[in-house]
Amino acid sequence: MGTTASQLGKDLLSEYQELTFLTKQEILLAHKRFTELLTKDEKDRPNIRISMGRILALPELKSNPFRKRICHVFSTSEHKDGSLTFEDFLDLLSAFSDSATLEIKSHYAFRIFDFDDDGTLDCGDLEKLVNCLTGETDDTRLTTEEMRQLIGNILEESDIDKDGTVNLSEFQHVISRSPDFVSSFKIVL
């Protein structure tokens, strides 16, 4: 499926439309934004990969507290460095698009929140999640007791099988009761 970054053929555009939740216009805009991040030399190279640092410079990701996790989850890099190809970038935008299903959005949200990539949200993941949401400054950081109580409440509400972690199906069950989740889990270019 690879192409040079400076051009996007009709067939490839149709294929991307089939494989994502994005419209033709959204794919073209994504391509434009992706190629704007490339150097002049990179624009003619096929399947170019952009570093996480350059991706994080996009205003749409810059203020997202999960920006680095988002890059890591969508990156197909063997080096696990968070760098993205254009197709990785499309996958990211597709999962965060208004047209993506609740199942797709909740699956990716779970992966983003699973900081240690072990397939469950344990106390460590939940603590990192809360810290990302509240900020990690002295003014906003929860006390140890507040954090313990909050994580306890989250597990009480979410951990259906009472194993001390939240698995994907438990997470999706909780998300299904959150009407604002689908509309708030989005990135628009």
Second form
Amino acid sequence: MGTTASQLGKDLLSEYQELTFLTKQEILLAHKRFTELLTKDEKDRPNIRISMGRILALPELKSNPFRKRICHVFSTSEHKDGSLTFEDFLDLLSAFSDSATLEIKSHYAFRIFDFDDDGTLDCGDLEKLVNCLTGETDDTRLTTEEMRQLIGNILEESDIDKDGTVNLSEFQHVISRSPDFVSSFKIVL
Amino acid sequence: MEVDSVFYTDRSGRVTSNPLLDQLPSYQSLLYRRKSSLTAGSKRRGSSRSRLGSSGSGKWGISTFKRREEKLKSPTEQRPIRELAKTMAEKRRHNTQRLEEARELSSWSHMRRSTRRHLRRLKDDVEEWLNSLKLWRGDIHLIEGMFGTGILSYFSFLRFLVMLNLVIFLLMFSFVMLPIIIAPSASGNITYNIHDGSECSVYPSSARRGLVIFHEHITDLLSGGGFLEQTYLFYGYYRADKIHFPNITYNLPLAYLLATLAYLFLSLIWIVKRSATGFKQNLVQDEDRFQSFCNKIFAGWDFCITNANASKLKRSSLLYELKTDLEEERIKQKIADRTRKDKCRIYVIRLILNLFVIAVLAGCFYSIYVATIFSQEAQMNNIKVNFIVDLIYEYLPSIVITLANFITPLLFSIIINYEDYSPAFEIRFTLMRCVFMRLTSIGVLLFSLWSQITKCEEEPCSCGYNHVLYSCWETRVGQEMYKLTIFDFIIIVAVTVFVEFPRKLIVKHCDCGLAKWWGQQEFAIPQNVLEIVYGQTICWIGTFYSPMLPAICTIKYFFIFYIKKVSLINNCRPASRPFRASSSNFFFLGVLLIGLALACLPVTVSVAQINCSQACGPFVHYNTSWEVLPTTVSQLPDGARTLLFALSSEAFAVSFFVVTCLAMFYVIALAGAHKRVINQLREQLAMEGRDKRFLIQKLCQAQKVSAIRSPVSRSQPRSPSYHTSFSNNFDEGVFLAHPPPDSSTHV
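Write the structure block of the form predicted together with the partner chain for the protein whose form predicted alone appears above.
After this comes the whole thing, all chains and molecules, with the earlier chain placed first.
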């Protein structure tokens, strides 16, 4: 039940069309790009898993500050090392595709932003998120005072039950009223 | 091992579960929201058993599970599988389960389900095919990767205008030009408006006679005169009154008028439809910077950026935006703390500066007026100095308008610094002033043209207009619009070639201080949008006088796309002040609507008020262009006539207006009530959260006390829950010494 050699069977293709938001063209393109990352002897093995380092070499992910988190979220590996099979890759593209629903996108966005994987976005997660967005070096960060003010504002706007963290429902509520989210949470090969 | 991907193990890798918290209704609701999509499955039951812990509450949990799952079986079955947030393997398992169930169902529901699936597949294929037909998909994708969604929205706006102009042209062509063209071949008989000898209907030919020098051809091409005047390009050529086909008679003046109204109406509908989403969001977000920070942080990163340079710039622009917003919040605080004396001082300054702005605008409008009059007189008196000076006289109004539109934005952006508004408001206000300036300058041009046309030596004019100088004034207006369009295009090309490219070369190769200060070109979205909206407004006004103008505008925007794209990729860097994609969509379409409204005004006035020329055009036998409609209506059969009279009577209009007002007030009241309910629910939610925390703390204290007393103590680590967040705030292990009574945890 995995990808064999360099061709996708017709049944597999229609199954993927059924289970993801991708069109036939997009699935074929994804397959092409995925097999380009494989070495010669890996191409014949089914269900091959590519390490995170090689996935991150893709131009669509290379300049993304959330690339490591994306790989971790979509990886089904038991060692939690961020490696992806072809089906994980399709899940990734499906969640980031044009036709994915808002619910799917916000669910995965929440998982990506949840840096410590504890199910909520607390102050530590938010601070790491802001630092990812603005830059890693010292002179591209906000000052402590500004960070405090910013996190206070975010919690004020999104924390409905006032417990100091943003859980999935609150996050989805905020996202549903954000007009830019759907157009910016998009990766197209 | 976790089956359900929603719940993760904690960092130590152990499967965590907490018997008490897991039985809470809110946690259970999350479980069945995620898990009831799986119908049967032993794996689910196994994990739920481990989740519910070792106490006797397990049995209770499973039984309530089953009850809930049966209740929810029907709604979740409707959901397509791909909308579930699971890994591919789980989705596949779910799919096979559904198929197994489907075999147990009757053949009718099986057929219904498979038809639904096939229809969905068909819809996806059709959408994919339509998307592949979209113009410039590859180019726009490239731009999006390099510059993000803000600049992308400008280019998709440009694509929209190309489509709009094409449709308008097809409308005019098929209803006005096509009948005339196919009349000979379809055995149609055209009756022309021949001039009846009165002095109003004399139309001297403007074609050049004798030896024509080459540069005069160029002058004609650029000014729409000479050999271009008596062509399909301008209103004056459409002299047909009625075309008699074998079965029907085609009333060309009626078709001309109705096509004009139709294209204005069509543009309105299309723009409103396109802006519907953006408008809704803007209305929702109207409350005082509602969730602007969340929007910037959670939806701030463009995941479609692929260029490393663009990524770095996007990060710095986000940083700049965040700092500016935090700064603005501090400024707002400062403004609220202003003293009375400060407020007075600021209001006086603002008043003076606004008066200054009005004076500048008045000065610009007056200079446009003077330039138009001078240009018209120069053309009338046929003063031929030499080729270049003639061309300048022809294009004088366009030149003055362009200069004014170049200087005033700079002036406005300097003035706004002294008016001490918040930064966001500053930008919007300057933009509004620029929009007003640009679009009103066209109106001033038209006004000055009309004042010339209706000014005769002996008042009142014998034909209703100055027939001596303007035997066919509509063609003259059409020529002015044509010149504006051509000049606009020339300016855009010239600025790109002669300003932007050299700037890039200078900045790249020259290391002097001037180059550093000037810096690389930034793609300023507002100014570019104003440029193309200005062009589109001219097109809307001019189409009535020059039916082929939309085609010219389509070709013009087509070339502008490629010019701007090349300039963007080679010369520009992304703006340091980013333009948000959604609000920019609303801004573009809002400015376009203002342009449309301003374009409707001159067209309405000229159709309804000013006497149409007697020497040319389809409306020779009528006083004004609008008269065609009442004349045709009076020739309709009785029933249709009374209906139309009823529809246009005052009684109908007033009652329609009243009903619309009532509907609007009702909807506004409803929205206000919803807002109040939302606020109340928020407060209630916060209160509930506090109650829960309080009760849990009390419970923990009580159990700590009883744990000290009883020696059995097994602390169980917590499970992360994606719905209830309080569970993470408590580190103490909570356990049950005995199963709880049913009444306390029963839902």
